[in-house]
Amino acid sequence: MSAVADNYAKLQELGVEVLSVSVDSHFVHKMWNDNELTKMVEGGVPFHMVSDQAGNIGKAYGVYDDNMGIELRGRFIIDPDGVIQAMEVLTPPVGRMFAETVRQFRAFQVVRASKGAEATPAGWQPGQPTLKPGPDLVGNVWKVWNPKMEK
């Protein structure tokens, strides 16, 4: 959380708009956010966190635990027309890698832009090559991209 909240600025360039949502109320959300999150990132979260305490969010997007009445963490790429393009699952001990997740916003922005005309290959970044899906691409991905790239 207080990743994203301290890179904000750098998804809204992006025009990415982040909401967090969990089962603590919003109380909870308030003291949190001013006890710690203010401690971490100057000003605090920038951006909404929404009280799911019912759990029906969290039911929705297949991250709520019935048994312990929590939302695992779980971080959804949701396009402008509402379709879920990528979700990443994770349990409380593991932290996610920021840079990965503007990396991926980037990649889908650019086959969005190109109506499915183009597609980023694995450790794709921005200024690399993109492939051209389509029958002449078959058996010859190998000329245009290979995993070494990757590094």
Given for the second form:
Amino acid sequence: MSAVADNYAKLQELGVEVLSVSVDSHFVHKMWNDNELTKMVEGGVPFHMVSDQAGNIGKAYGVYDDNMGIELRGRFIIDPDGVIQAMEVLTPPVGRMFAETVRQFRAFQVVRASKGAEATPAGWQPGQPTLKPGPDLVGNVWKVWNPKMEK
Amino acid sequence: MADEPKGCARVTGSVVGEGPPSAPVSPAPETRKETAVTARVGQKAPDFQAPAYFKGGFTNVKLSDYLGKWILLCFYPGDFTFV
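Having looked at the form predicted alone, could you now put up the form predicted in complex with the partner chain?
Okay, now the whole complex, with that chain kicking things off.
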């Protein structure tokens, strides 16, 4: 969570707004922000920390764990039309890689800007060539992309 | 944005269109409707509204208020956990 807060400016440059959700009350969110996160992130958490005490939102997104009464680490990328473009769910002990989230936003934004005419291959990084699916690409992906291009 | 949550009531997030989870005057848990999982890639994100903490204040967040923007929606196990 603090990783996202710390990199918030990068997300803002991409036109991305952040919402974090847990089963803690908004009062607890305040205490966590004021007493701990402000020590890790200058100025504290810059986005809305949403409270979902009954787990209703988590259930709708398939990340609520009934046994533990918590929400699993779920990360969703939602486009400007309100459509989910990506989701990743991890069990609690392992944190996410922020850079991969940024890469996916960049990739989805390229695809959206092309109105679906372009696609990004595995390992694609911003600035690298995209694929243009169509009759000419069938059987010819090897000419423009190979697995070794993924670093 | 709706009004901020008032007072000490235990408020929670709710999925928009599920009807208010309020007024549990005569609790009838056996009739309580389970929220169905509807989140899938390529599908509309389930809309929700919920209380939130934001920069020193309490507010209400509604996902559909953010239409037109890219959203990073992050669930996590809990405040004061370690990862």
